[in-house]
Each structure stands twice: as C-alpha cells, then as structure tokens.
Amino acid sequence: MKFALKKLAILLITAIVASLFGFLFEHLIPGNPAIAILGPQANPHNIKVLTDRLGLNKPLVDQYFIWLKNMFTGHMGQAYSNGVPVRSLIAQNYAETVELIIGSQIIALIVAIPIAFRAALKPNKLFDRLTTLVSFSFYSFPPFVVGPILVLIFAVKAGILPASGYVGLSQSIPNNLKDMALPMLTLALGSFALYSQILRAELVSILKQDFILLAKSKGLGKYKIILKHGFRLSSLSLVTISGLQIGTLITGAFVVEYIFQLPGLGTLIVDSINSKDYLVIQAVSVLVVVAVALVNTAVDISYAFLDPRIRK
C-alpha cells in the first residue's frame, strides 16, 4: 500500500509541474490570439476589448493559477476560434487516438511474442538472425516513412484498405477496423521490433539458468518450460518497455493521425496550434503529459505484482 501510495503522490507532483511547464511554453508561441480570433476585424481598439474579455491581459502568474483551478474542475473554457468548450473537443477526439495506441500495441505484442519465443529457442541460427534484421529494419523507419510506404502498397497498388477516412466503432465494428487497419499497423512496426527484441535478448538469458535446466532434465516441453518459466520472469522487461514507449506512442499517433486525416487529439492539436487556440494546447498538452505518467505510475505499481520483492 505504501508502495502504490508514494507512486501515487509522485504522480501529483508530476502533473503540477507537467502544467506548469505547458502552461509557459504555450505563452512562447509568437503571435497574439486575439489578432488570430478577429481576423480582418483585429483593430487596435477591438484586439483591447478581446484581450480584455479573455483575460489575456492579466498577469501570467494569475492566468496560470486561474487556468490550474479551471483544469481541475473540468471548466477548461472555450475555444477561442470557434467557442466550442475545449472538454467538449477533447471527449470529441480522444477516443480514436487511443484506440490507435491500443490496437497498434496488440498488433505489436500479438506478432512480437511468438517471433521471439521462436528465436529465443534457436539463438544465432537463421529465423532468429533474419527476425532480428527485419527488427531493426523496422525500428530505423519513422511512422511519417512508414505511412505513405504502406498507403502506396495496400491502397494504391493492391487496392484493398482504405488511405484515408474514418468509421467509429460504435458506427460499423468492420468499417471502422479496415479504416484504422493502415494507421496501426503504422504505428505497431517500430513496437514490434522493440518488443520481439527486448523480449527475444530476455529469453535468451533466462533460458541459460539453472532451474531452466533442471526442468529440462526432469522432462517439461521446451515451449512449456518458455511459457511457464521463461514468459513471466521477461514479461518485467517487456512491461518496462512498454510503459516507457507510451510516450513516443502518444507523439506517434499524432503524426499518424495527421498522415491518415483521423479525427483525433493529433489533429485537434495541429489545428489549435494553427489557430493559435491557447487553451485548446494546453489542455491536450498537459493531459498527453499526465497520461504518460499515469502509465508509467501503473507500470511501476504492476512491478509489485509481477515479482513481490520490488515492494521492498
């Protein structure tokens, strides 16, 4: 309980500053947003009322303490370029971007896990240096390569997914995954071959150890002996990973969203930042930031669970 309650309070602290640091990197955007918002009407006498009515003139330090106590109430306010309330656009767009992440990541581990226990068990030989060179291959590739590579193929060339659109899933269950099948397999290359390695490089070891060798003399299958023994003391190293790629995911998913046109936080974000919609930025920017701890927060909790000694 002390263990997850100190992780906890960590993740507090995280966010406050995670705000704080949001908060002042946004006022670094050259620009004036009510200049933005007015357009051709931004004259000297209504940028004053502007700035005025959106607080905009107050000291920075009050803005930022009025914004924190907004945030943590649920009132982030409106967007300045179309008065929408930013919690609004936020519950609008944020379910496609996590399911990108997640489907991509079981896409990843789906494929990773076999691939590496198949190479794990015959290290140094062909499928495992061939796995290996396609690992790599994959890693080097950004998703903004990576996803036009995969468009020309699957739907320029063979026609059979779509480049381009967006189905929910509460809409059409099919539709909605051919539509997302193109970004998440953009989005999984890079974890696949992280995961199959790391995974891969652990089993390895672990394989080597005494009590592998002792089951192997009492007679237990090789694959009974990697997933019973082998699978549990690596799957540390794979949740690591994982919880540290939850970041590069998130940024990644942007990228992907932008590349496919998918109505998520990516683009919700480069259209704010187009328009210079200050709270619109910092109100995704700090809850990407407090997702990534929260995950790394329950990664660190899981430890606990995954081998007990860590509680101490």
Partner chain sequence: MNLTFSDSNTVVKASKRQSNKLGIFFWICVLWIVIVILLALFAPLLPLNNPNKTFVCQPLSGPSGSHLLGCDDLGRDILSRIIFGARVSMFVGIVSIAIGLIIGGFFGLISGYNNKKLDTLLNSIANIIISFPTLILLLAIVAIFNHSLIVITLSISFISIPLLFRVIRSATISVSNKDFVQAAKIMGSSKIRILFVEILPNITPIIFVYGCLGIGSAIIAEGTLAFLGLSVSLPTPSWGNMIAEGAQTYLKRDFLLTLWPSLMIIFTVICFNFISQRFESKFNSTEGAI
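Being a predicted model, the structure only gives us computed values, none of them experimental. Positions refer to the first chain, counted from 1. Between two forms, the rigid core is the largest collection of C-alphas that superpose within 1.5 Å. What changes on going to the form predicted together with its partner chain:
Once you line up the core between these two forms, the Cα of residue 46 ends up 2 Å or more from where it was. Residue displacement note: residue 64 has its CA displaced by at least 2 Å between these two forms (rigid core superposed).
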Second form
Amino acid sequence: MKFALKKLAILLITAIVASLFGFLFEHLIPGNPAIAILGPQANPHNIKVLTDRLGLNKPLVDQYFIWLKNMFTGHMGQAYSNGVPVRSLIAQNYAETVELIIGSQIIALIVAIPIAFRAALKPNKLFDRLTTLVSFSFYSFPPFVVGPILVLIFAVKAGILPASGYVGLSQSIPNNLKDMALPMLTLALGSFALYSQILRAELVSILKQDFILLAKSKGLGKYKIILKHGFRLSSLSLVTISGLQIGTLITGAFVVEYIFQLPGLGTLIVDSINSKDYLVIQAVSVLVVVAVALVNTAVDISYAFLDPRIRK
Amino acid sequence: MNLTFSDSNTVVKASKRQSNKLGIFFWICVLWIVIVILLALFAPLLPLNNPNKTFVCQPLSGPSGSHLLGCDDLGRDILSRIIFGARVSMFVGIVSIAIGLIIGGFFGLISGYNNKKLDTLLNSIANIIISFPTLILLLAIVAIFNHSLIVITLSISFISIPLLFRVIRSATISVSNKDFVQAAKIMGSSKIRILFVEILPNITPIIFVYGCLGIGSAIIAEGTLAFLGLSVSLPTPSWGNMIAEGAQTYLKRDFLLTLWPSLMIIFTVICFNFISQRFESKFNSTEGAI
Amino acid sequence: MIKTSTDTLSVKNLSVTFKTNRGLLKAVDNVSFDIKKGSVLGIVGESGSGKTVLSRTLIRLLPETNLMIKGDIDLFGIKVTDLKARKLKNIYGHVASIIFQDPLTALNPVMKVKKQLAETLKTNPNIPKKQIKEEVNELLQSVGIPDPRTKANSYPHQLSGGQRQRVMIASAIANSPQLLIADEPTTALDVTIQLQILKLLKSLQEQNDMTLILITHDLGVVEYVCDYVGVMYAGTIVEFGPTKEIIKNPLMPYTRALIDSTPSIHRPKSEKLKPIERMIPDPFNLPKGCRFAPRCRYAQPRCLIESPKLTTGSGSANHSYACFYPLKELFFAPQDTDLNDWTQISEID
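For comparison with the form predicted on its own, provide the form predicted together with its partner chain.
Whole complex next, starting from this chain.
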C-alpha cells in the first residue's frame, strides 16, 4: 500500500510538471501567445477575445490555473489552420496510434520469447551468438531506416503487403491489419531486439539457480521447468523494461506513422509543427507525457503484484 | 528514435562478452568513423560536385564512373550529397554530446562528490527531464524556435545533459568511495584537486564509453528530425532528409536513393555503439584484473 | 515410472570430468562404494573435494554439456548411467530426491509454498487432483511445520530459515523416494535449528525406510546421523566404513586430521583442535602420488610417488582406506618431517 501511494505521489508530481511544461510551452513561443495560437493573419478582435479568455493580462499563476481548468474540461481550443477543435482532432487520431503500439508489442513478444528461450538454453552457442548479433544490429536501426527497407522488401520487391494506405479498424479488420502489418513490423523490430536480449540474459542467470535444479529433481519436465519457474521470474524484468521504454515506443510510433502516412497522433503533431498550430502540438505533447507517466505508474504498481518480495 | 542511454546500454550489457582484446572489428569501426569525420571536415576541399546543384547528371541514373553512387531525382550527385550530409550528422552528434558532457559532466562531478543537498536537487531535476519522451521534447523545442542546425544541436545537447549527468554522477560516487580518494581527502588535498586530479582521470573511460554511445544516439535523433522534415532545411543535404526524399517518392523506381544514406547512418551508428561496447568490456575486464 | 528391483546402491569406478576453459577438471576420480537400502551414508570432505559433484552425479542432476561421466551407478537396480536424459525425470522424486544447502535460493521466490509442493505431488499419477490440497497440508505437518494451512499460503521469503528447509524437505519426500540426498542441509542454518533439521531427517529416514546420503563437511553431523561414512579428498574416496569405527579408529591420516579439526565431535577434553595445514591441491594440478601427501604429517617418500588404492588391508572387511601407512601401523611416525624436502624430491623426479 505504502509502495503504491509513493508511486501515485510520483505520478502526481510528474503530471504537475507535465502541465507546467505544456503551459509554459505557449509562453516560450516568441511574441504574444494569442497571436501564436490564432496565427499571423488573426484579426485584432479575435486576439482581444482570446487574450481575455486565456487571462493573458492576469498574473502568470492565474493564467496557469485557467489553462489547467481548460485542459481538464477538454477546452483545448481549435486548430487555426482548419478550425477543427483540438479535442476532436485527438479523438480522430489516437486510435490508430494505440493500435500500432499494441500490435507491434504483440509481434515483438511473440518472436522474442521463443528466441530468448532457445538462446538461453544453450548460451554462447551458435544460435545464441547469431540472435544476439541480429538483436544488437536491430537495436541500432532507427525506424526511419527500417521502415523504408521493409517497404522495399515486402511491398516493392515481394508485393505481399501494401506500402501505404489506411483502412480504419472499424471499417474492415482484415484490410486494416493488412495496411498496419508493415508499420507494426517496423515498430516491433526495436522492441524485439530489446526484449529478446533482456529476457535471454535474465533467463541465463535464472536457469543457473538452485530452484531450477530443485524443480528438475522433482521430476518436472524441461519445458515445464522453463515455463513455470524460468519464465515467470524473468517476465518481471520484461515488465520493467516495457514500462521504461514506453516513451520511446510512443514517439517511435509517431515516426512510423509519418513513414507510412497513417492518420495518427504522430502525423498530427508533425503536420502541426509545419503549420505552426501550437495548440495541437501542446495538447498532443501533454497527452503523451501524461500517458507515459500513467503507464510507468501502472507498471510499477503491477510489478509489486507480480513480485511478492516487493509487496508487504 | 531514442536517446535513452539506459535502454541501449542494457542491450549492450546483455550481449556483452567480456574480453580484454578490442578486436579487429573495433579497429574497423574506428577507421570508418575517422574516414567519415575527415570526409565531413574536408568536404568543401574535395573534388566533389556541388551537392545542391541540380542536373549535374541524368536524374535517377545509377552509379557510374563520374558519379560513383549515381544521381537523385533532381540530377544531383548522391556521393557529394552523402558526404555533405555527413557534416550535419557528425556536427550534431559530436558537438551536442561534447556540450552535454561538459555541462552534464561538470554537474555530475560536483553532484556525485560530497554535496548532499545539491545532489538531491540536481538528481531530481535530471529525473524529471528524463521522464519526458525525448522526441516530444525535441519536437516542442523545434516548434517553439526553428529547425536550424544550431537549435537542433543545442536541443539534443539539452536532452543529453541529464542522461550524461546521471552516468557521470554515479561513476563519481563509486570512485570517490575508493581508498585513494579517501586517502587524498585525509591528506588535506583541496576539493578541486581531488575532483580533477584524482576522480576525473578515473572516470574518463566511462565518459568515453557513454560519449560514443551518446554520439550514436544523437545522430539518430538528428536523423529522425531530418526524416520528419524538421532538421536543416532543404536543399541542404542530411542523411535523414535524403532517406525521406528517397523513400517517399522514389523507392519503387530507384531504391538506391534511400539505400545509400540508410547504410551511412546504420554503419556510423553501429560503429559508435560497437566502439562503446568494446571499450566498456575492456575497461571492465582490466578493472577486474586489478 | 521406473521400478526398482534390488536393495543396493552401488557405484563402480565413477569418474566425472568437466571440460573447462583451463582444460579438463576431474572432479570425481574413480569412486566406488556400495550401500544397502535403508542405511545412512555420510560423505565428508572439505569444499572442493568433489562431494557435491559426486552426490549430484548419482542422480545425474548436473547439466551434461561439457561434462563426461565414466563408470556405473546402479540405483537399486536402475542403471542410472545408462538412462537416456529424457528418462531421468522418471526417477526424480519417486526413486531419488535431493535437498540443497540454501533453501532461500532453492525455493522459487515468486511461487507460493503450496504451489511448489503441489507441483511435486502432481508428478505422481496415483494422487487424485482433488486430494492434492489435503496432501500438501499433511506433508507440511509431517515435516513439523506448525499451522500448515497458513504457511502453505506463504511465499518462501515469509518463512524462517528452518521452515524453508522443512519445506524443501517436504518437497523432496513428497513422492516417498527410496533415496534422499541431502547436500549440506544444515550449513545455512542457525546452530539451534541445525539439530532440529537433522533429527527430522533421521526420523523421516527411519519411518520410510529411506536411504539417506548426507553430504557435509562436519564430522560431528556424520557421527550424529550416519551409519556409514565416506571421506573424500581431492575427488577420491580415501576412507570408507562404519561411522563408529572410523571415528574411533581412523586409518587414513586425512580422516584423522578431519576429526582433530572438528569442534563438535566427542573427544577427551585434554585434546586441542588442530586445523589442517596448507590448502587443498589445485584440481588442475594435482600432486603425484597420494593427493594428501603434501599436507600429510606422516608422509613417506613412497607417498609422493605412488598413489595408494582403496583397500580393506588387514582390518575389518567393510572398512577400507587408501593409505600406504595406515595410522595404527605407524608406531614410529616422524612427527615433524620437513615436508619441503619431500616435495623437492618429487619435483626432481
């Protein structure tokens, strides 16, 4: 309980810092925030209305609380480039990003777990060395290099998967998955490299422990030992790592969206930077920072449930 | 895209095989990086076509004797664009990490050595900055200011500061607990002397290990921004924007446009990572021998 | 499941060699002994004498990569050395079991006690699934754990050291094995708990007519529990026989030295404890001749050149030793021979 409370306190602090970051973002933009938000061609009347609404003439502390209230009530303003409320822009775009992340993690885990097992059972043998080398290289490949290579192989040369296009998950599941296959694969590669190496290292050290030998001496089969005793414990470090890299993963997804021109939060934020749509940039950034903090807290707390030694 | 040293270092650790020898691949990597740096430095002096000049050759014509890597869609010489692109990557990578090491290293040293209150404060600040996703910070900075080479370099160095701070801080803590430092303290050496004469030389291997790792990450960070069109503006070549140009339009017709800059970035980053890894395991194994 | 057919555990010319980066390491060298079902055998020796490797090899528990096993092990009629690796699990738990030194590392830290015990019971097809919960409680009760229902629901770290060791014993005897190997079962425990655990092992052994092999470095423990004892030195058995006889009348100087250095053993109050001088030999660079000779107070030139075989000599038929000059024959033992001279001779040689 104490542990969970401590983690929640950290979450609260992070959320406050994130909100300050988002709030200050407006003010760091050179010039009047109202002009920045409304765009260079805004008419003086609108600027005055917005200045009043944001309380830009009031002290900074008051402005912060007005901003915070607006964020919480979903009054994030509207994109000046097309007049669409920021809230609905995010609502339209988040699903694809979430799907991309979840899909990539499923792929990464499905491939990484058996490979890690195989490698850990015979450490330093050919298979282990080979997969370590491959993982090490994959980890050095950024998505913007991997993406085009995968498109070249699977779309251009083999012609199996589409290189672009997007059908919503609600419209057609098979078509959606077909369109999302390459993006998910691109994002999965880095995670795969990380997971397989972490899991392998963890398994190698666990398999050396006495309780594995005891399990063997109980007459349990090899696979039962590995699954019940080895995997359970090594999955703990997997959970920690997946929590730690969630930020990298979300931003990685943004890049992948941009590569495949998918309508997600990443494409939204890049387009907004190009059109200087500050409110959208601000909203997406704050959303990501808060999401990362939330996931980290969830991982920390769930970790306590998975590892009885931490509880108490 | 990531600049999270902790993550990549776990992979390095996991795959580490301790050995005292640096090995042939280490020297190949060093050679590659020296070549890339020299090419970048002396690019204007080399007998190359102007990288921005269009139609110096047939657009999308493949490699030939006069244009070793072929030509892009606007008839620009790819070899010269790649070499001039190296200037961007290398400048951002080396300069940003150098700044990060100077600032992060300075604070890491004084924070790790004997200053409880300051240490707690600096460490908390570093942890808060680190908890923000790297790319989000970069995008925000680029959105507020602009995407010139200087802004990109400074923003990447800003992100590297807390990460390098953390590494150097913990190295300082472990070194300052060693006997020879305690002995120097008892003998009445000044704090500054202890920091720079006793501690700093002992953490240089760590600075080197994480410096190399950091340069690799910084190159990828710049490449990512360039790929998103948020680094140096076109037509100035950078590896990232060359990949973007090639991949978005010409992958089907001529994938070499994408391949060359991709290979450059992959080789360079792998080399930096590999040098870092070899150096770390050599450092660890020699330390173990003492 | 494999059935046992005889009532002798017989080990013949057993050698275990590891392939390491430094070369071959012979951890167990040409070891032979027989014991009857239902008896208690102690294997004593310093760390590095090969006793743990020997005990684990008896049931082939060591990972068999980079490992060579020579010789025969006949476990109550089961030729363990001939078994295929995948058949081994059929003897574990039901024919033979093992408990380890440190119960904290030998129990899975993230699994509840009841699950770890149930897992063992489930390998027995004769126990219906419904009964497993009840069996777990009975098992815990039989190893003397108070309030088994609550303890069954605990994780290992929530138990005391003694309770953890009891849980491990429970897991080992769950399927009533005929052989139980206990590898330093009390070393990691408090002195007060040690005796309780030894008593428990002894009573379980008597109740179930189980054969017990106790690995220890403490002759006091052996004296307390074992019918027979085998003394190991540098991979070989140097003396083997009934415990009482060996403790009263050791023939091999190493056994004598062990007895003299054991605080817990019964001896006249006037006698002082004597540590054994020098270190055990480097297993990669074993001395020529008798392996104990360089440390032996009674060593003669012959000991440094020839290696003695395990024989019964002139004594009783079940007491064997490996020594050219067994202690009772040595009336005029040179008390403080300068050993360096002997070592030089062997080096020149």
